[in-house]
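To begin, one chain is listed below as structure tokens, in the form predicted alone.
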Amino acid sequence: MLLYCKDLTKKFGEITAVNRLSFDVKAQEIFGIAGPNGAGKTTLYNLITGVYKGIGEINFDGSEINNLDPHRICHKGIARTFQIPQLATSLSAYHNIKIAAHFGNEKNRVDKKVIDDVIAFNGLRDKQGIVADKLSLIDKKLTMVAAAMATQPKMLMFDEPMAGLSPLEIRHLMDLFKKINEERGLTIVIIEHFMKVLTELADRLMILENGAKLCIGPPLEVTQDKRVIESYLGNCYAESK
């Protein structure tokens, strides 16, 4: 077990973002997450990464993290992407992963190794010179990754990464979040609303809604489960099985 989080809870004002959440993530799989608008995904990777303070426990490694901020966390091991690309634009594709390297080292040395070797990793070598804001979508989404990897990290948090791609750099994307895990033995964390993205990816599916979970298990039978499919899935998606 490597993340473990328990009544995990964080309200705005009289909202419940994330209610009483209890779930593990085991070390080196990959762990997904759906649910409807508004169910608590993103505010979950928050609270875990450290952008929210809430109340309950997180312990990741064998640490607690619960009252640490993103760049401690960031050093004991977590990294994470976001669904809209979040890059310094004025600058090229390496100068961002290395200033990613720089904010994921604690002692504040950067490993040339390490940023050329995430870079090959990720098929940038002819983009790594290319100002962020001139990048494709999905390069802008690359960089993010290899940003990430550049942390050393033992676990990558993907928010909803195939958002806006064609099917064809969909299927990029999962073949390298595949040979992320097994190659290079990351834990993999994703949000995703495409449910065969999380079926054929994840070993298992955690299901929230209205910040409490709702089902979790291997994403076949999450996916057959009679109240994922009455308050997500739809009767549609059923019958398409």
Given for the second form:
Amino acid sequence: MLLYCKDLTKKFGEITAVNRLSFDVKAQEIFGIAGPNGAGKTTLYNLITGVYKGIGEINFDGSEINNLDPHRICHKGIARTFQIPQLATSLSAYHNIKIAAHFGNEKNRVDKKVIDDVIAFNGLRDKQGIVADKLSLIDKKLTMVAAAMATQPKMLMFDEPMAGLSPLEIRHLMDLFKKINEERGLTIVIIEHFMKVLTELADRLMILENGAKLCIGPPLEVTQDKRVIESYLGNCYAESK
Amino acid sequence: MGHGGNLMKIKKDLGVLLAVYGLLALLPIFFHNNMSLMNILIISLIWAVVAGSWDLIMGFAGIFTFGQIAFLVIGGYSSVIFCKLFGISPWFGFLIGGIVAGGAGILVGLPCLKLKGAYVALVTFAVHMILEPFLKSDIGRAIGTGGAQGILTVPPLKIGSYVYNAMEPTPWFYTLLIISFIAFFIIYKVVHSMWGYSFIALRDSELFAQSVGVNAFKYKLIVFGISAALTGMIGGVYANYVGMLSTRILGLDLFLILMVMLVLGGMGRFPGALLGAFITMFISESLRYFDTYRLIIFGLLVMVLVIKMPQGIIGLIFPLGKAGIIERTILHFREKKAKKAEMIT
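Following the display of the form predicted alone, present the structure of the form predicted together with the partner chain.
Whole complex next, starting from this chain.
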């Protein structure tokens, strides 16, 4: 297994955002995470990527990454994107990717081939010179994906990547994620509210509720689980299936 | 669109810098006998370096620090004190001023790394506030600050047998021109290096920067160090040019004038601070007759500029994402020429 979390806990005052959560992610799989708002999905990402410090064990690729700073976790091979696009907005898409390629490795060396490759892979050739702030939402998301890939990670974590996109754009991103997983052999962890996206993409799916694991398994099994239907999907979703 | 636009921008920034310094280099040919004007030009070059260094940390790295004048004073005092204590040349004194101020910048930066926005401003301004009573205190006097009186004699600057003096401003002007050019060239190189991009990434989105491997702690400390070191170095030069150093420089006048230079030039827009320094100094001199009202006018100017011209002068000439005055003028003449050609045919 590539990522292993045991008894992960994060409290904000009286509120327990992530509650003794244990799960693992296998190398080269697409692992989906879903759950109602406030279930602790993004907090979990922030714990794994070092934005928050919590209690419990996080093991990545054979080494403990608990309490490491975010840049060190990036150097270990975990890259992520954000639900609300986060980029160096005053720099071009190219420079955002160049920053990732340069600082994403401990030696701080830029490999121009890597930059050109991720730009071409994400279809950003015509847009690389545009200032990130002026990019469309889909292009901002693609730039984030390209920047994450430029760090040459082992695992990519996408936080609600489909939010705000049109059906065509969602299809485009889904195809891209499949390609990243199949052609590049990268492990993908994806938080998403669109169940269709998760059922089509994910090898395994975990549903969170109140910071704890409600259910984990293959998407078809999980979406038919009574507890998941009751607390998250609702009867309409189950009937439509 | 390729990424060639960024290369163009790098060349444009260097072009503007060279053009401004080229023009400045010509000024003494016409005004070398005008002592008052030469003095304004020399002081403008000094403040330009302070404003440029301040812009590096505040404009480019987005760290709201109000301690720049404190670093200027730390650099000035340490430069002069070292020269007096060890009898070293003021040229080395400038370097020592830069090193001491750079170290102070890193020390001040350390507690600021856990803070954001206004809290950084408060901590750094506290350093500014603490400095005056410290320099005037018995401890200050013991290390050679001269207490409330300040340092009244500064070892003169020499090149070979030539001794710089107040009656000959032209050598001072060209020396300052070279020193300030070096400082701005360093800022230019930093801004367009991977360090500079890391500062901008941390300013625009710390979450993004850290997620792609930027060590926020390290690069914020680096920008604190560089900005304070350049300011401290010019503090030594300032002390030498003025021939004395006291805590009066820590007053709010200079703070406000430097702020106007930054805003007028364009924060985070290289080399806005350089242009802002000269324009502000000339406005300041022309407002001299207004006496105490001068500061009120300056305060109002900051407010108007922030609202009406957030990108400053440099943003007017080269606005982000659209054609500036120069490009619009070229376009206008091209269109006129095309119309004329059309009429002839």
